[in-house]
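Only one chain is included here, represented as structure tokens and corresponding to the form predicted alone.
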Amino acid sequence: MLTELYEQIYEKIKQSNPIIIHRHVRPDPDALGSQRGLAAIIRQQFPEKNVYTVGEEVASLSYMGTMDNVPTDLYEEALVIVVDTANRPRIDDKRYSKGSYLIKIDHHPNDDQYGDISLVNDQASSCSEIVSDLSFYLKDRFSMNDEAARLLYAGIVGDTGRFLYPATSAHTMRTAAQLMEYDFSASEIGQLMNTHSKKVAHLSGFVLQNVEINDLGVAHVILTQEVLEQFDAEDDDTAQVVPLPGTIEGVICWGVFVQQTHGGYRCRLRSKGPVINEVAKRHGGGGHPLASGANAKDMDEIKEIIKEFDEAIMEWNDA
């Protein structure tokens, strides 16, 4: 099926001028390797296309490149591919509908059944894991190349959070492995993933100070605005600090609760095991099982999140 899936994009793409590319709002490393790495390899193999990649720009990653600016009247006959994104309210730019044609390329669980072509591979550990496959798949017909391997390299290590998280399989390990042998630094791109700014590392001890922990390993930190101020940091600050509570002995699940200018919070929640997925989806959020984001009103909330962990966390000891 999945094979099937890749002929039926790649002719899409040969077919098509202009391509643009879409990915989720607020980009991690995946988002942006997948979609630029997608990008890299459609031009060179076909240097006669319009390709553009859209979204905002995020600074702490600009490694990874920059977007384009595309006029609105190009989407008029546009393909347009939306990588890395489970449901269409986040996708970023809203313009992605006013093309012709639309992929969608995932590996989220299904929820949102959206595009002409839709490629979901939940079992893949990235969606740069599943371009790295296309890529791999079509061979000369769609060829890896050294700007390309750097960046899908970039979008497997950050979601799989340096290959530590229960998605890295082996397929993934001999993903990264093939495209380890283009000519681009590996070590370079754990380097860069592994430097933080100054506010983040003070933000970072104020995490490691302040989150709370109960006695079934629920943990959580919340980070109001006046402690975002505190530290000169911002909302997209906060994503470096995420893993830290489960790195402290005895944590099973835990979320980040992010205060947000309008007064609301925005969830990062994490388990080492029990599925958090579904307590996403009950907060207007979702994700991965182990690795999902979800919206709280207020205090209140955030105390219902947490308990709903506690009884993951119960239900997941007695299976």
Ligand code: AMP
Given for the second form:
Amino acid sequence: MLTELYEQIYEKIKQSNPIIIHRHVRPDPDALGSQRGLAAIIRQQFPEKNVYTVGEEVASLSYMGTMDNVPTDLYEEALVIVVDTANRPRIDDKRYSKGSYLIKIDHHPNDDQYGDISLVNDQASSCSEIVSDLSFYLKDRFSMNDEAARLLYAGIVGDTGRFLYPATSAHTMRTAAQLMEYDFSASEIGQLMNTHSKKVAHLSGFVLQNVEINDLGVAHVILTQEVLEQFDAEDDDTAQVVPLPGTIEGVICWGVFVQQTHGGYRCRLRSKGPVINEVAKRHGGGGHPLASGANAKDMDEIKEIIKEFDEAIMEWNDA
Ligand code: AMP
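Just the form predicted alone so far, so send over the form predicted in complex with adenosine monophosphate (AMP).
Let's see the whole complex now, leading with the same chain.
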């Protein structure tokens, strides 16, 4: 039962000091929102505790706060909480394993079970929704506050594509509405998340001009290092162009393939129906049924992924 896990997590937080919160590499608004939102709740509820958030910074998401520098010896006594990260290799900052106790809080399929306590709800739209559930269930023992509500709301908006994707449930909307009762500007968050740098706007133009769409509804676009350089863009900047192929009529599954400096490709895979995380798993990745990531060593492997998308659509059409 989820509520038993909420109680166990609350008890462990109450007993522990320091508390260090990790999340996945290449963080998105949900990773940062659940990480920093949880930290904001703990800090307000237990002002005597030392609470840290760690991992790389992302300049474009600076409105979600900054990370802390934590000396390694602090881990010895620490409760470590990892949010929004399905697999151990994707945890940002490998020192997570040095803590005295480990809690996983996540909404991805539980392919890699880790943690002394593991709160995984793959029906939740986002990890920020789960952290909100934790606070709203525990009420004044673990109260929501304005800053946490702002961060968690941004996390939900980010992972649902502004309430567009199918993981958005009635519960998600109720949770977002509860968060909006707090003192922050939801429209300011919406504007921030909807504002792109000029280079991303120009890269978006490239994606829309160059996306290839086959008869089955598979779309793909390749962003080589040369293209990224042409727009002065980096790997992080590609997050904002990933949804674009899905806005084109007839597209069912799509991939944005981003060449890495070492030569291979980061595969950012999305679907409107056919399950694609099995395809991602066959290519060194994983993720949600309709939003996954993988790695391709070369163009031949990208072609294989596209072929597997074709097959996934055919199976889905037959079902
Ligand atoms: P992205 O395209 O990076 O936004 O990733 C979409 C989803 O796939 C996220 O939920 C990630 O957690 C997951 N994902 C991305 N890359 C990987 C990977 N290499 N291994 C496992 N899951 C991944």
